[in-house]
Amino acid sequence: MTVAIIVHGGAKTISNDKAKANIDGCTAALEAGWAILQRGGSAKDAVEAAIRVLEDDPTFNASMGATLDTDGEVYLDAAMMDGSNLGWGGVVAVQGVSHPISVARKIMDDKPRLLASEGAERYAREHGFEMCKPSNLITLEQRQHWEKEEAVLDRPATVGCVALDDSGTLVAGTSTGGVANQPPGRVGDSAIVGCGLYADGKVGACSTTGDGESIIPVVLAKTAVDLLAQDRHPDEAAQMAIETLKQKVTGEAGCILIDPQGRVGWAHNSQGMAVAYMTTEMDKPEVFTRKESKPYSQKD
């Protein structure tokens, strides 16, 4: 049985100076996945693993380093689904939390449900999740370009992980912390089954990153796992997913899927989007900052 793992930081741009960070976190995040996968652990543990990973870390938009919406202020989403069964939990807008993916995975084991805002913050306390205050996700960095009204070069995007386990279980998870400059309540696409996750045991699973608004009309994750039928390899399955969103919609997106074999695929139609992956038909990881680069464990 083929064991595989895959994580994305976000399509974005990813400038020069950022890019080491970019390849350093998600070269974390997939070892904290892959550890667990190696040993025999569940893709579930895996998914959340890495996520945290990500989440912790300032270079990408999920928890610590979110961005601000209009009131300076910081909320969170995030998702996970479980293909083996369709189980599906999510939390959406959600302050003081500081792993959001880690109760939505609490909320797909409970119950398959979305909880919002308050109810969702209630949820994490009850069940003894780490809070903090909403203040604390707030890097210098994030709140300096809200004050100067910045634009950012190195946009902060969602993050995700797929992995398939050796019990044949394929799970997706995303978190995110919105868009710049977001309207207070703003929801975008990552905590929403099809949009920006899907899993299906039977024919594989996806987590998107990208404008929330161009995913969730063209259903990119959805969409992308059943361009997988007819045996097509995951890498044209996401390349086709992606063209389907430039066909319909005007924005930027990007996706990661495995399918039951453990077959790997991606793609983007942003500048950059760091990606890590790795199978056990390969000797080491493999990780990049844009598709059509050579993999950062091949350069000199």
Contents of the next structure:
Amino acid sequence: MTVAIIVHGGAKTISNDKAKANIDGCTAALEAGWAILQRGGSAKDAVEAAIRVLEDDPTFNASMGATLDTDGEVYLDAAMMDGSNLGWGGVVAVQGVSHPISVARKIMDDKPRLLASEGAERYAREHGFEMCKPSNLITLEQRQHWEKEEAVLDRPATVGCVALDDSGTLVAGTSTGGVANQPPGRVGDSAIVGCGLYADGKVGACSTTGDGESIIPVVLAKTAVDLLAQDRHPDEAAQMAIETLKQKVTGEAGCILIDPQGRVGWAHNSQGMAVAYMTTEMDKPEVFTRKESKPYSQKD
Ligand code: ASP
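To complete the pair, please output the form predicted together with aspartic acid; the form predicted alone was given just before.
Whole complex next, starting from this chain.
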């Protein structure tokens, strides 16, 4: 049985001076998830552990270091989906929750639901999750961009993870602070099943990132998973999913995929996307800040 994990740090522009932070952050997240899978742990635990590392890292737009809305506030969305039973759970527009992915996972294990704002925060508090002052998640860098209304090219973006454990369970998770300067109340694709994530144990699992308003109408994560049919390689399916988005709407996006055989794939049409993956078929992890420009079909 192949065991596999892939993480992403968002579809975005990665400037040279931020490349190392993206590589280090994705590597640390991968190691946290891989350690769990290697000792026979579950894909749910691995996805949660990997995303918690990314949520703590201000290089990425999830929890600590998330981007601010036009009011200067941080709101977070996260969700998890379990391909073994189509279980899912998510939170949207929450404040002061240190690890939204852990709350999403608990909701998934309890009863599939998407909980929003105060209701989700109350759920998190009542179930003993770590809470903080909403402003504690705002970094100086993000505050300064907001104050100066700077048009920043290399803003942080959403994080995600997909894992396959040794029982054959596929799980996907995604966590985000939305997009910079989003209007108050805006919720993107990240915690919406089919859009920001999807997992079907018999077909594959996917986490996406990019312009939520473009990802939602093409149901990007479900589209990518559907493209795995007829044994298509996940790398080709990922590329085709991004091509579908490009043909139908305007926008930038990226996705990561694993199929039930433990094959991994990813694609993006943004300038960069930090990705790290590891499987039992590999000697060491692979880590990237962008995919080579040559499309999958032209590879030898
Ligand atoms: N998809 C996220 C959103 O629209 C943003 C991102 O992936 O960076 O909220």
